[in-house]
Structure formats: C-alpha cells, structure tokens
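A single chain comes next, written as structure tokens; it is the form predicted alone.
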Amino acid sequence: MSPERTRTFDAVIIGGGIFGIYAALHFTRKGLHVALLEKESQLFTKASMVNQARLHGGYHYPRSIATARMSDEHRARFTEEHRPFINFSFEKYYAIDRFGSLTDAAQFERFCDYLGIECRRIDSHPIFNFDRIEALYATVEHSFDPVLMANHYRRQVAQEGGIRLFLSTRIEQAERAGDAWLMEATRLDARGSFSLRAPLVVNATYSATNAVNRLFRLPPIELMHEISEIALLTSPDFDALGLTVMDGPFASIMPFGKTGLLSLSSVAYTHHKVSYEAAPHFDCMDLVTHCRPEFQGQCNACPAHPRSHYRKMLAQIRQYFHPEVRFRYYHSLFTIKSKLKANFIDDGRPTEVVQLHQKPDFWCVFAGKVNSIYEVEKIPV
C-alpha cells in the first residue's frame, strides 16, 4: 500500500445502510472527519431499502423479550425524529391463529403486560374471519417509508462537512499498521484504487458482516442468510389497516410507509433460500458473475433471484379475512437477509455493537430492525 496515494481519517465506517449512515452521521457531528464507503452505487438500497417498513413496538417478538424491550425502547425517539417518513394513520391489528401459534392469546397478553404496551383485545371486526383467529387485538404500531427516508439520509450524508462519501468503492485488503488501520480500496467504477488509514474501523455491512470481518482477520460471528421477498399490494378494502398473524408460521400485511402500498410478507413463504456459512452462498451465485459469498450483489437486479412466491403468500393471508377483500399484486422486491444463528428458536433480532480489536479500534455493528440504530452511540469516539 503507497503511502503517497493514502488519505487519512478518523473513522472508516464500511457500510451504507441505515446503521452505517446513521454512524458516520453521529461520529461527524462529534468532531470526526469520517470515510463512508458503500459497494452499490447509492446508499440505502438492499436490506435497509427491502423490508416490512415495521416501526416496530415490540408486540412482534413475545419469545425474544430482548429484541421486544429494544424495539419499544428506542421507538419514541425514532418516531419524534423521523416524524415526517411515519405513516400513523392506519389501524394497527395482532391476531392469534386458531391453529398451530407458539404464543395463545393468555400469553401474549401476559407479554404485552409486562413490556407496558397497548394491547385492546377486540371481538368483532367486519373484516376479518374471526373462523381462523382465535384473538384479535388493536395496538399501537406504525409503519415508515423507506423512499422518503433513504431520500433524506442521502441529502444529510452530502450535507455534513466531515463526511467523504465512497460509493462503488469496496475494501480488498486491511493491514494494521500501529495504532490505525492501513485499507486498500478498489472503485468499482473503474477509476482505480486508493488507501485509507484510520484508528477506528465499523462494519455495518449486515450481509456481508463476516466476509469484511475476513478481511481484517477477526473473527466471524454466527450468522445465517436468507434470501426474501417482500410482495407490494394494492386494496381498495385495506388500504388503513394492518394485520399481523402471529406467532408461528403465519403473515404481516400492513401499509409500506406513505407509498400507497401494501407490504406482505410470511414466515412461510417470504424466506426463498438458507445459507448456513459464514458469508452467503446460494446456488443462484453460480448462474452470476456480480454475487458471490464475500462480494454479493443487488437480488432485485438481479436475473437469477427466485420466482415470486407471492400467490402463496396471498393465499396464505386470505385465510384471515372475508372473501370480499380484494387484493391485487404490484410488484415483489428480494434482498439477503441475515440473523444470528443463536436466535433461530425464539426469532429475536437483537442489535449487536461489538468491538473486535483495541488500538486500532474495529467494532461491529449487525442489527435488524430501523428503531435501534441509536446503539451504535455505544461506540465511544
């Protein structure tokens, strides 16, 4: 690496998703001078783009009390700072199964209890077939619109002074050298290769978490991968309404933010495909020559990603309302989604803010859901 070609920063944060972009943003406005650099062409395209839009509230997780006190923890920040990007104007339902939930209604009222939340046990709704469900409830749950805040956080990235921004640009090779880390980054539009320096590394790359961890020779964390598929709807019927069928195999359907859409996704239908390693493989890498395991690329663009499963999908959410609601399918958007292997029984999506070397500095950010981006305070600077 030729230290003429080197520029030189406080931070480098690897990963411009929501939690990277939400990092850069905080460590500038404390007085860092911080490279952001992301793979894709713009920021906030892939998971932070592809995803229910669930402000979550913390009614989605009663087997991971975990994941439910940070969801609800951190909810009345987010709401009152990204007021403008949050659709509040819906009902929001949770409806228990009357065939095969983990969680009965006695449970999740216990659950909702304990966390303090809203929870309005509701008996009759002409919507819904009350011969599939066993318990209806009204809560308190609202949805964010990822177009109006990737837009947003685009414009507050090239508005703060302290950021350098690196889009197509990817890391190929890291070095400590001292007290600070040594990177050599690639463009990938062609226009060459440069290196950075910087005392303090953070990946948040989510996906592809352990392929940059690989880099610096640290170690992976226990991840599994998934590709999934959230199907967008239209309704003349349920256009101010949300439901979510829980807790087992069952489905979400709820308003994707303030596009006019409907977002649906299903535990049984939405995952297509399961890597268990350390970064993703897919049988769908080997027809492609942009996507592989420590490199992936956009599924959405991708010609080889799966066929829809969104008449099953459809199908499936049916079954809880009068045959009379019209749905109509717009358009499905695919992504790799990961979780922590350790949470494969009780399906929490707790943040994890991990430091992985001292002097230079190298934390780790993997997070699944938008209201805990506020964790990534923990790292000091």
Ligand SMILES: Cc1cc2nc3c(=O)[nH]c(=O)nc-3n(C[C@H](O)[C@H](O)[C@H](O)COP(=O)(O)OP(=O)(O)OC[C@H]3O[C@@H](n4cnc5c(N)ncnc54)[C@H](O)[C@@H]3O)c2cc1C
Second form
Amino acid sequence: MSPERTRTFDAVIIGGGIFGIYAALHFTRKGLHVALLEKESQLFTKASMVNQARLHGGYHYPRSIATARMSDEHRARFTEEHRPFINFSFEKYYAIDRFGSLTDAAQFERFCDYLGIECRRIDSHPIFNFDRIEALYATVEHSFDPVLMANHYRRQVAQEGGIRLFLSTRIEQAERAGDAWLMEATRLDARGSFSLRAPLVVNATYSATNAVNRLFRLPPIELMHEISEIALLTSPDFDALGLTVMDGPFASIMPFGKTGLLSLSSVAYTHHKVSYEAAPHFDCMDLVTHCRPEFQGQCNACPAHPRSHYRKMLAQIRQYFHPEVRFRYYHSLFTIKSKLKANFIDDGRPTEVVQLHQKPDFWCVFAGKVNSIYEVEKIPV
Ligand SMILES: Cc1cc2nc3c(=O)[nH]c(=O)nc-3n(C[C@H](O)[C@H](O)[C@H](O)COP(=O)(O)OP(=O)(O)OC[C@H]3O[C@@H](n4cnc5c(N)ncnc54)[C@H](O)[C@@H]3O)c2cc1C
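Given the form predicted alone above, what does the protein look like in the form predicted in complex with the named molecule?
Now the full complex is given, and it begins with the chain already shown.
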C-alpha cells in the first residue's frame, strides 16, 4: 500500500445504512474525524430502506424477551428524535390466529403485562374476520418513513464537517500497521484506488458483515441470510389501520411510513431464498456479474431477483379480513435480510455491537431493529 496516498482518520466506518451513518454522526459529534465508506452510489439503499418500517414496541417478540425489551427501551428516544418521519395516525392491531399459532391469547396478554406495554382486547371490529382470529388487541405501534429518513440522514452527513463520505467505494485489503489499520480502497466509479489509515474501524455492513470481517482476518459471526420481499399495496378500505398476526403463521400489513402505501410481509412468502453460509450465496448471483457473496449488489435493481410472491401474501392476509375489504398491489421491494442463527428458535432480533480486535480497534455492529441505532453509542470514543 502506498504511504504517500494514504488518508488518515480517527475512525473508518464501513457501510452507509442507518447504523453506519448514525455511528459516523455520533463519532463526529464527539470530535472525531471520520471516513464513511459506502459501496453503492447512494447512502441508505439496502435494509435501511427495504424493511417493513415498523417502529417496534416489543409486541412482535413474545418468544424473545431480550428483543422485546430492546425495542421498547429505544422506542421513546427514537420517536422523539425522528418525529417528522413517523406516521402516528393509524390504529395498530395485533391478532392471534386460531390455527397454528406459536402463542395464544393468555400468553400474549401475560407477556404484554410483564413488559408493561399497552394491549387492549377488542371483541368485535367490522373490518376483521373473527372466524379466523382467536383474539384481537389494540396496541400502540407506529411506522417510520424510510424515504424521509434516508433524505434526512443524507442531508445530515452532507452538512457534518467532520465526515468524509466515500460513495461507490469498497475496501479491497486491510492489514495492521502498529496500532492502526491500513486499508486499500477502490472507487467503483473508476476513479482509482487509495489508502486509508485509522486506529478504529466499525463494520456496519449488515448482510456483508462476514465478508468484511474476513478482509480484516477476523472471525465471522453466525448468520443466515434470506432474499426478502416487502410488497407495497393500497387499499380504499384499510388506510389508517395496521394488523400483525402473531407468531407462527406470521403476517403483517401496515402503513409504510407516510408514503400512502401499505407494506405487506409474511413468514411463509416474504423470504424467497435462504443461505446458511457466513457470507450470503444465492443461485441468482450466478446469473449476474455485479453480485457476489463478498460484494452483494442491490436486489431491487437486479434483473435476477425472484418473482414476486405478492399474490400468495395477499391471499394469506385476506383471511383475517372481512371479504369485502379491497387491496390493490402496487410494487415490491427486495433486499437481503440477515439474522443471527442463534435466533432461529426464539425469532429474536437483537442488535449486536461487539469488539473483535483491540489496538487497533475493530467493532462489528449487526443490527436487528432500526430503532436500536443508539446501541452504537456503546463503542467507546
Ligand atoms: C425485509 C426486512 C424487514 C425488516 N423489517 C423491519 C421493521 O419493520 N422494523 C425494524 O426496525 N427493522 C426491520 N428490519 C431490520 C432493519 O431493516 C435492519 O436491522 C437495519 O436496516 C440494518 O441497518 P444497517 O445500517 O446495519 O444495514 P444496511 O441498511 O443494509 O446498510 C449496510 C450498508 O453497507 C453497505 N456495504 C456492504 N458491504 C460493503 C462494503 N464492502 N464496503 C462498503 N459498504 C458496504 C451496503 O451497501 C449498505 O448500504 C427489516 C429488515 C428486512 C431486510
């Protein structure tokens, strides 16, 4: 690596989703000079954009108290700091399916009571199908708008003097040089390569976590990956409501932030392909040149992404509604969703912030929920 072209920073953050961006803003506000590296030509285009936009209050996790607590703990602060980007104007219901549910009404009520989260049982409602629903609860859960948040965070990064943003850039090599990391980066928009040096590196690349750990010769974390679809719909009858059917035959439909669209997902049909390898490997990668396990492309823009399952998702969610409720399909978003293998059983989605190396320091942030961005403040700076 050529020392005369080396740029020196207090910290290099790899990954320009909400977690990498939040870490960069947090570090610069503490006085650090930070480089933020993003492989795509724009910030905030992967999981931080393609998700169900649910500002989790904990209800979803009756089998993982840790995730439920984490969601609920961070909710108040996230809500306060993101108020303009949150849709507060809809009623959110949770339902227990009469068939095949891994939880039941009594357990769900005990769980909400234990966590101290509001849940009020509703015995009748004109829009829902009680032949299929064992119990229905009015809850307090909102939805953030990923598009508005992306614009907000892109502006914040541009205005923050202490952040040097490198878009279309990825690290090719990394090695230790005393108490610092020395990295070789390539500009993918064909503007050559350069070196970076920093005593602290944060890996916030989500589905690429293990590919980046490997570049630094650090151990993988145990992940599995899925190509996931969020279907977007409209409905003239169901625009200020949200429904999540709990645990087992899970399905959820709710406003997608303030976009005027509804997001729809289901355990059975949202996840198209699965990879249990450390870095995700899917057969569709063999059909294109821009996407590899070590450098994944963007599923949304990719001609090889799976065909939509929206018809199946819609057929599933319709069962919980009165037959006359109308839905219209608009579009689908695709991305890679990654999960800790340890959470296969309890369905938990914790956010892990772990130090994998000291002097030079290397922290790995693996994010379970958007509203847990504050977990990166655990990194001492
Ligand atoms: C289908 C789905 C539904 C979800 N639903 C919800 C929900 O309702 N509520 C909720 O709170 N959470 C939800 N989540 C989880 C949430 O979206 C993620 O936890 C969060 O967005 C992860 O943010 P991130 O910044 O870590 O990752 P990302 O937003 O994926 O950002 C990682 C960035 O790293 C970049 N990158 C990768 N490799 C490199 C490299 N080598 N060099 C430079 N840059 C690189 C990528 O291009 C990307 O921009 C959902 C996730 C999915 C996928």
